[in-house]
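The form predicted alone is given below as one chain in structure tokens.
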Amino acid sequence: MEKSVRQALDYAIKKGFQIHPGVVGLLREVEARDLDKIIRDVVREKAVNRDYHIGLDDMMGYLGLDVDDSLRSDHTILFDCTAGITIPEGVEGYTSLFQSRFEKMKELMRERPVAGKVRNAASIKVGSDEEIYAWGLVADKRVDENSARLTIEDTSGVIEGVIMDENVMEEVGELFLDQFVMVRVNARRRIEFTEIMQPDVPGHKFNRSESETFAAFLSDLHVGSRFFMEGELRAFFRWLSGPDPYARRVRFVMIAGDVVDGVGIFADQDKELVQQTTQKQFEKATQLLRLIPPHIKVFVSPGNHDPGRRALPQPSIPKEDGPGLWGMENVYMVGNPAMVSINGVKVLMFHGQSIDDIVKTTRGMEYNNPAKIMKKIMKSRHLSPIYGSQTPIAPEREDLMVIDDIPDVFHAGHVHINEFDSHNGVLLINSGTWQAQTPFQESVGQVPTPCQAVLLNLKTFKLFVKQF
């Protein structure tokens, strides 16, 4: 700390004086002249109404650099999947999730023209002459050279077609095991699928904030790993606290996941901690979360590295793990996927575990392109649809992973790669990291982009990426 910032603050101390963190951060930021006559100011009539504490406001309004009220910070958190999760047991459970996917997908697909033309798997039988639709979830993918096989599940049975077409074969490579799917039947000689249907987002005109107000989109810190950049992500915080016009506009920070690096996440993981129980970490990430100016709203949602449980739907960080996050005001923990309003922009938050399922099951899906897997996801209106493979799935009564409600925004994070992109009026972010390449992924040849935060203004959509 600056000599003459240390020195203002230390008179304040000594007066009895309690000081929030944002205030250092501030201070550090401005160039202010007689900063020791500044704090004697504020101690002096704070002291006369026996207010002992020297807020982030306060210093603000002194310096000339008061919340601009004229901003709306408006939220209202839409969907939150933790209200929702029910966990019934084994077979029950996950024929209750699948039943609940596929009448959801049919929901989505009813105002397709041809949605009168669909009919069960089972009645569909070889020599029929009429024009006929099918609907399922895919149960399996074949594609060979010159063409492929789609097997379709509906609660009648399954149906398998041959495709040839070569725009229909390629598709077939992209789809997800497990996704909602339409096809187009011809089964004059044969079993023929000659066109595919995904749910998809329709054209889509967001939503708008009627002032700029701007949010900031960031996930995967993982305080508490030694490659956590806590030093980065204290300038951004102090960023937030200081002149910059555009820091001045920020109401809302948008965290998807990954607070905290987790104990027993993988093999070993105790030799890459600084912190080696989630109890120190989450004290660490409290008293970073801190710096960030009460008028900012911060929303946090959990990934795999969080405690919790961890299979899709999350709910939201425990209390008993995060009692410092659940205590601040300016702070709304919410589940793993959740739909938060902010200033009637809608943004979908979710973490992003399926990422790995999608890259191991489906061609042309990389780690480093994950806005390209995020499209696809839209695509699908589905967030997890691959069952029984590396991201765990519960069983619940509902499919709380369907995207039913098209959001303005979808953020995600996940691969620490940042990556924008839009669908159909849906703005696309994978918002990075806050840790540096740990060895795992320089020993796989995972190269990530730490510390950028990632700004959007909230009425004109125009993103702002702001390197820490």
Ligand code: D5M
The other form holds:
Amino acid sequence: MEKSVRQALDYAIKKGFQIHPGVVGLLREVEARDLDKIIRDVVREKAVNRDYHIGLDDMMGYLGLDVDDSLRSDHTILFDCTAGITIPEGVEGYTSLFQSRFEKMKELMRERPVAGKVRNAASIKVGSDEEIYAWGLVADKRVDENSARLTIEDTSGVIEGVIMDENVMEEVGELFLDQFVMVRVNARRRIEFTEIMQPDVPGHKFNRSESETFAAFLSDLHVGSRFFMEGELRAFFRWLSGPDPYARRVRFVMIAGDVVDGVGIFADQDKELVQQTTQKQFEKATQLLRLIPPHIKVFVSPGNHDPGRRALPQPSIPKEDGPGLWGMENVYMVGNPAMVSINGVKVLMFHGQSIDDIVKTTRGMEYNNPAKIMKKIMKSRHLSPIYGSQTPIAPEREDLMVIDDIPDVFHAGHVHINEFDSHNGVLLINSGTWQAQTPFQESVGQVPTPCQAVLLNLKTFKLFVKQF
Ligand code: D5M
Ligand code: FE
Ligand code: ZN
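Right, and the form predicted in complex with the named molecule of this protein, after the form predicted alone?
Following is the full complex, with the preceding chain placed first.
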């Protein structure tokens, strides 16, 4: 630490003051020759009021970095899966989970003009001349060179159809297993599917903030890992209380999972950890999040490295695991998934673990293009459709991972690569990571894009990326 900063801190401490750790970063930005006067002024003024604590916002005020009150920072937690989670019920639970998915998806497509022509899968027989439709969850798909086959399942049974049209074949290849689709059936001589319709996001009317307030999007901090880039994250959090005109407008920080690296998540993880217990990892994470000035609201949802339930949907990080974060006034702990409205802009937060299964089982989907996968997720209107692959899914009575409500921003992480896109008016953000490449990622050729803070102007929807 610079000598002048040290001296300023010592002066205040000797006078009996407690100093918020974020203040240290702020003092570093001050010219050395001004430091002495500033700290004396602060100490004098506070001592008069018998207030012996120098907070981050206090110091910002003294430095003329006043918080612009005209920038709104309203929030509403519109949906948090934590509240809807029940006790898993085994096989029966899965039956009701898929029934719930089917019912919710049907509801999403009921407005389609052809919805009235849908028949039960089991009732469709070869030899019919009528225009028929069917809908259900994708049970199987096979794409060969000249044709494809698709099997869908509804509550009456299954229907398998052949696909000859090249464009439709391609669409079949890109469908996720267990997602909902509606098909047009030609049953004259055999069962052929001539068209595939997905729920998608038709005609989304987007919400915008009235003021040019900014939100920052982060994920995959992996606090506790040897590869966690602490210095860079500190620099970003300090930047938030500094004089940069963009920083002065930030009122929300959204963190979409993998806050800590966890313990026992993969084999021999202890060799890659700096903090060996989740308790220590959360102490560190809390210490860092305290650097964010209190006028900024922070929303934290869990990922597959965080403690609590592993299966999706994931309740918020339990209080006993992250007491420090739960105790912070400007931090809101939500589940995975959750939908939070910030100044009226609806942000869907989802860590994105299902991306692993999607990459494994779907044509044309790669880790390097998470936004392309997020686009398909929006189209399917389901965050984690594939059952029985790598991502554990809990047998909830209600399928809480159906995207019933269309967000303005769909925020995910998990793949450690920043990428953005938009789909029918929904902004897609994969917010990358604050962890350097791990040995595992190196072994599979995944190259992360660490320490890129994503900032969104909630009024204009202009995105900025700031590298730390
Ligand atoms: O995931 C970090 C990255 O590693 C993300 O791109 C997924 C990838 N990953 C994690 N586990 C696997 C397996 N088993 N196969 C392939 N790719 C994987 P994180 O959740 O931070 O560990
Ligand atoms: Fe991660
Ligand atoms: Zn992850």
